[in-house]
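Presented below, as structure tokens, is a lone chain in the form predicted alone.
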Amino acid sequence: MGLSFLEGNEAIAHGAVAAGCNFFAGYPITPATTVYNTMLSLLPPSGGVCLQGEDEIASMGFCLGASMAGKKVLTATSGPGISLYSEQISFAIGSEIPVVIVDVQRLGPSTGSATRGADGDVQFLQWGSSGGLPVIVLAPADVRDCYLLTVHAFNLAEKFRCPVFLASNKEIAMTKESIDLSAIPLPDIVERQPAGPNQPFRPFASENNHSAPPFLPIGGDTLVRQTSSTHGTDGYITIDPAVIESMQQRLDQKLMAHVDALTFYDTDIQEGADTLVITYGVTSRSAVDAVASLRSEGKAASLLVLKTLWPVPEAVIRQLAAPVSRVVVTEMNMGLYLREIERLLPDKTIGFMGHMSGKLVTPHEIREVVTNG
């Protein structure tokens, strides 16, 4: 492809195509619409489908239906759209329907400020569906991440048969950067494990309690049952407590038993540092600058940039925080991920820099908290 000048939304679309995405449905919403616009230019020429639903609910329904038929699907929206997606996100979790969902976050609550960024949805993405089961949420920091993490998102959705969120942000989504996508090494592309041809098909029967079931598409030669209600391995609705509990435990463990495989992050560790800055998303760019500035002044500091927010990469956070006595969390909200760090590191002094005003967290603000508490 060579050197290009792309915004984050465009890079997500190119990443989706690189991952094998062949179906997109969405509804225009600032600041996510250019994902749809770019998919509209990329998918039809290659035989894919790109369409606009009459609203967010219909668009998400189109995606789930296409995924059940075997398509690799993408949708993109912002906070108000995620609210409308909620019921069908629960359907995708409970019935193991792969889908990649881009949430280009803007300042909320409600319609908020359509042209201002924030990271105010990160708890909502984890807990915005009924049942309390885990989901995967990846957080890009720049255009390169938007491309690469989209490929990872599709791989994870296919492997674990679940929704995977990309928690982007207006500032990343609509900022253009020079990038050569062809120079970015990509992981091998993952496809859903197909069911064997010589055995009775049970649509929710997995090999063990830590894996997703093999897949056959609805509309093929084999009858495939699908339901949004509690069900057994055969796809029939059940109220048997033992069967329900077994299925719920597998939905939990197919992700929680593989947290290391879901975890992406960057570090910049300085030996002897007593402070670790933890951040994610667009704020990580200010944190990189702040840590570099502190070091130029002779003040040691280390940095952890999380690219996976959910499931929480607990082992990584504890390991990197072990040598320090103080942790500073910085994010573009009022402390949503701070709560997870406080839970994991009760023996550490925790500082925080964040706000939700529509303005970016600046390097100076981070330096002030690190230096003065």
Contents of the next structure:
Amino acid sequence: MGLSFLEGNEAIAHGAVAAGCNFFAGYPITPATTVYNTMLSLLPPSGGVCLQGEDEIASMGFCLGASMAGKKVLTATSGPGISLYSEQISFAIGSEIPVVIVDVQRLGPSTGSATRGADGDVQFLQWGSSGGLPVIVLAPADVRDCYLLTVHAFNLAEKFRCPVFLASNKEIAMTKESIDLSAIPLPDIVERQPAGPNQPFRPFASENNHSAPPFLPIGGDTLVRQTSSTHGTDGYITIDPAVIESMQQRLDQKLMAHVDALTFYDTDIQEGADTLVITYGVTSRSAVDAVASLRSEGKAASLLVLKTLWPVPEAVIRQLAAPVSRVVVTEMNMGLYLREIERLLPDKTIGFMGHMSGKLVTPHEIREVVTNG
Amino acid sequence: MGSFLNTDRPPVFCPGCAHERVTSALDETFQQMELEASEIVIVSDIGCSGLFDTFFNTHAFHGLHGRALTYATGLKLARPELTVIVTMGDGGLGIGGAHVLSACRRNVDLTLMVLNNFNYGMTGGQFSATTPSDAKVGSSFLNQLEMPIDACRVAASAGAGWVMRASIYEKHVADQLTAAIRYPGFSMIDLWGVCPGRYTKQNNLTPKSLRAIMDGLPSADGPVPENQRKEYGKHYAEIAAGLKPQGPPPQIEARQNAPDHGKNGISILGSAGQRIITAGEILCLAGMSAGLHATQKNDYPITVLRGHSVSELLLSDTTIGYTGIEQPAVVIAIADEGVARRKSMIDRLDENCLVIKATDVDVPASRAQVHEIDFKAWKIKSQDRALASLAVLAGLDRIISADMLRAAISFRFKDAIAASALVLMDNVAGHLAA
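Provide the structure of the form predicted together with the partner chain, given the form predicted alone shown above.
All chains and molecules follow, beginning with the one already shown.
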């Protein structure tokens, strides 16, 4: 068996290439820069395009233009850059432009701490753009996830024609780990569905009210319209309330009606356990250790590690929490995803362990909350 | 070739709007260039110039205010065969200023049409980046406080290869647009016209007075001689063609046997310039050569060659969860800066921990076993201390063996550097034996 030694950011870049990514644009920012560095070593020699924008707004603009020309595009930044992406993200949501966005979270608010980790953006990624429509957010826990979930992220972006976020963390992104990428089974690669030959082409006409419209690239033989304005199926601005509402509902339902297809999670359920630990991202690694050590002391505990944060996998959470009376949420912030769990499980006792100190939540800290409340 | 004007959605303008003339001139341009509609994409900005994508039956891309050039850049680099035309007002010129400057510097083959009518027409005639200070506008007195910019001088000084200032009321606009589009690089035409809906209600501006103002400005007639160079996309392709494709990440084979089992944390505490991070990587690779799982986290300041450098490693025969080190098995202390950074950890060390320390480094007292090395007496340079410490560890057969360390060095380094690292290992082994 051979092992490579990679950090999370490098694994994301390799995952992107494995998914067919052929266009990257970004602006340097710690702790996301090594995604850009790695893409710069991978893409240009193989016919791909890798650009450094004059700022984050430009980098996202390059990506959206290239995606509409048919490229599979990636960008990577951290919290301050996500703030600048915001308007472009809402454009990608409303105008159905596939793009994978890596947010290597660092301790905020604002410019915060460039080299300290946190999971402080997990609500921001869902709600940090205008319009209030759902987005997909995947959360890797380690280098393996960085590789695998990046491939899933591209598949979801193509299938649903939407931005897909990878909510990474400095503690995953810049931590090197031994890994055998070739041993990770990857899903089949998904390409966006091309529009059929029936003309005239209506760029936002979908087959039903819960799927993305078939795609044709700007620059092909068939004329294609893209617009950030509220539009009808023809891609022209509209003020017709019925058309507007139908488009908004489809943008909502194209994700919300398919939550099962975009939900990833791991479980470690112990028969008879009365406590379920719910976690995600780098903190899940501490939770795995904490649960193992509890069990070694004869104490029962179950574990749910969410790999999809948004849309919230409500059915999975409710189902796995059903047998327990108590849930412990642990995350690297002061209780952001906790809000979702409290919303879903009003009848459970809910404990919490998390902090914003730049330090990882330790297995010991989680064990204490599980044991002593 | 016929007109590409969108007869299904005929353009609607305020009476006397300059944009109506621009629309006709652009249509005439397409006809005289004999382009196919599918060869053209119009990328429109926000405001009245943002309606242009709907006026024509070509590919169309309408996005956010000031960002049109960014989409155009992505489109052109993705499909170099496309003719990409950006319509933007003087408002977009201001809010998207960084993109305008960068487009000029970058020289991607795009054509930027600045439809310059000296105000924000759509939102009520507020002042823009090109509004004269003495104009009466919808922003009360605020425009009196700012200088307007000359888009042409800005573009030329930012590196645009082709810049023209033109009046929509004069002849040959279609010829000028044709020349701009044919230019094989970034071109900008600053196309002056009036906004009768807002601007000329309070300001007297006529084709004649526009010409008089233009005559008072430095000329901008097309090619800028000092800015001629390769087009970005072609230049990119030229350089990329000479680059060697990268293979998958290299893998180290698991052929060695580790002397220790379980999960072991190692902290290397040093200073910048001591190759701490490389040593941390070598230690992990040594572990991986015996099939161990490994993680490495580093801590260093933003400065180069100054301050602390700390590397924290875990080697384990089972999957690694938490990547912090609660109780290290080994601490390598080779500079005071690193020790200062992890003082609280040293206070907690137990009797199972081995501290390998340089004689000239102060390590606070703890319950750990201490192995002291006089690097100076061994004639080992500061930058070799970290690697030499790994050789000490291997010499003591703790966590890694000498074979594991050799495997890691041979994997990580090439030729001369690998050879000198192996000499250093032998040197350390000799001292340990003595």
